[in-house]
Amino acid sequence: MTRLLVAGALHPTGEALLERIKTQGVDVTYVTDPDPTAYLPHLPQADALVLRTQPLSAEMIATAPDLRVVSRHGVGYDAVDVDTLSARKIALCIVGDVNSVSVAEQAMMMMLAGAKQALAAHYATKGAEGFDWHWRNLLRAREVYEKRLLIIGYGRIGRRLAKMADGFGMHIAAYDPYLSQSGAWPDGPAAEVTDLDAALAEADFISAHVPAAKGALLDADAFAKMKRGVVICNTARGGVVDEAALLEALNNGTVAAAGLDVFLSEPPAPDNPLFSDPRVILSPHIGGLSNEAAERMACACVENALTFLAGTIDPALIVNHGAIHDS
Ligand code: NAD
């Protein structure tokens, strides 16, 4: 009988799937305690491990003699010792593209909120301190229609956003030097741009969809090249947009509005000066955490563990596919 250890709480649909597979002969141990070490006592008995965000070190892996597959509830695996798994020929699986729609919608929402000055409009309607109904006559709300959107990073999320923005009648350009180098720019609504400085100077909206890297992609130099009144959106990773440079660009009028789902430290300090500006709309890193995406993720990670053991998994979902199939 397969012994499946699930470390961390799943969406209710994932829990229902666990109940179903129990009736099909899988021995499920489900540990919902958020303490990152709570699942460890069960690891020595597991053939398969579904892992939410807990670390999995070489020492922990050493306690699991029967482990054959680790299935991440997500796509990242920074906290997992992949080399040790590979050395033991234990597979590491990730879920496929379960949340790009959700993140792209978050970015689109933030761009619209920035264009329409949604927070200021909300305060003006309620007559909140510093606002009144006559705010409407300042004509601060703008349209996205026929505006220029620059998408930086044209991967799964960037491409979803391009389709959505196309529906709003935006003119879309994307900058992705790695994709350009591959020569495989996909058909679709985004024009390929290779000169980032020129693209920054033309854009009315800029949305970042790149992985985290050392140093900010949008720093003070980048803001200095932008058009006055640009709307900035970061649903990628904290630090991709330099927060101090963004604050300065809001204060000097370069940036008209911003949407931030991700922060350099999370949760961010509540006295972050960006947080008191009604032109900045915030969310607590929920881009990929819609209810629907969480549901897809919960089911996918359980299914990946079982389809790996059954030999029917899509090999593209196995991070260390090469290593575990070497002889
Ligand atoms: P992806 O790998 O499909 O696409 C990323 C693209 O960025 C690639 O095409 C790559 O070539 C390009 N790229 C890398 N460095 C670049 C650079 N310096 N300039 C321009 N392009 C560059 O990734 P994705 O699934 O689209 O995710 C994009 C980002 O969104 C990642 O940072 C990811 O961590 C983040 N993300 C956030 C959330 C959230 O909850 N807010 C959820 C999922 C993903």
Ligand code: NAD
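Positions refer to the first chain, counted from 1. Small disclaimer: the values here were computed from a predicted structure and weren't measured. Here the rigid core means the biggest group of C-alpha atoms that line up within 1.5 Å when the two forms are laid on top of each other. Compared with the form predicted on its own:
- Of the two rigid parts that account for the rearrangement between these two forms, a single one contains Glu192 as well as Arg237.
- Rigid-body analysis of C-alpha superpositions between these two forms gives a rotation of the smaller part of 15 degrees.
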Second form
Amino acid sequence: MTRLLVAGALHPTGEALLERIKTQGVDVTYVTDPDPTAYLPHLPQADALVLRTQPLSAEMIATAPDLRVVSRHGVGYDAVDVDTLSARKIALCIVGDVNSVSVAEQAMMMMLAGAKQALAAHYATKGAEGFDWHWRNLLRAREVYEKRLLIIGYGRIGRRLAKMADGFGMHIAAYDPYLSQSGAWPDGPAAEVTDLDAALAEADFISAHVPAAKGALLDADAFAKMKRGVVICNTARGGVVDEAALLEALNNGTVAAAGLDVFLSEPPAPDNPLFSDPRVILSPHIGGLSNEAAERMACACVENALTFLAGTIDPALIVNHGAIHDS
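Next, report the structure of the form predicted on its own; the form predicted together with this ligand has already been given.
We keep it simple here and write out only the one chain, dropping partners and molecules.
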């Protein structure tokens, strides 16, 4: 009997799927406790693990002698020790294209909110401290029409965003060295750029859609290359944008507005200085957590675990496919 451990609450449709597979001979342990270690007592018995945001370290993996597959509820795996999984020939799966629409919409919303100074306008309408109705006469709101958008990272989400921005009449460029090196730039509205510094200097809007890496991609040096009044959006990973450098760029006028869905530390500290800036739109890492995307992710991550064990999974959904199959 397959022993499936699900760590973290799923969308109700995913829960219904768990109930169905129980009737098909799958032993399901469903741990909804949000504590990041709540699932660990059950890990030694698991053949397959569905993992939401909890960490999975080498020490944790060592307690699971029968584990064959880890299926992420999403596409990121920053908190998972991939090297240890690969050394044990345990597959790591992701859900594929289930949340690109949701994240791209979040980015588009944040760019529009930044352009229109939505938060400041909200405060002005209410007459909040430091604001009044006459704020409107400062003409802080801007249009996105015919402005230049730079998308950094032109994968599924970046391409979705490009189509949305094209509908608003923006001029779109994308920077993605991996795609450029492949020689197979996809069709679509975004022009390929290979000089990031030059692209930063021309952009009116910049939206990041890249994986986390060592060091910030948009750091103080990058902000120094940007034109005055740029709008920044990060729905990718915390740390892609240097938060201290962003604050400085807001204060010196380089950045007119910013939208952040992700943070280096999550949840961010309550005294984060970006919280008090009305030019900054914030959200709690919900870009990929629309109701529709959560439903798709819940089903896909469970199905990935089971189809891997059955030998029928799409190989493109396995992150460490080469390590698993010695290829």
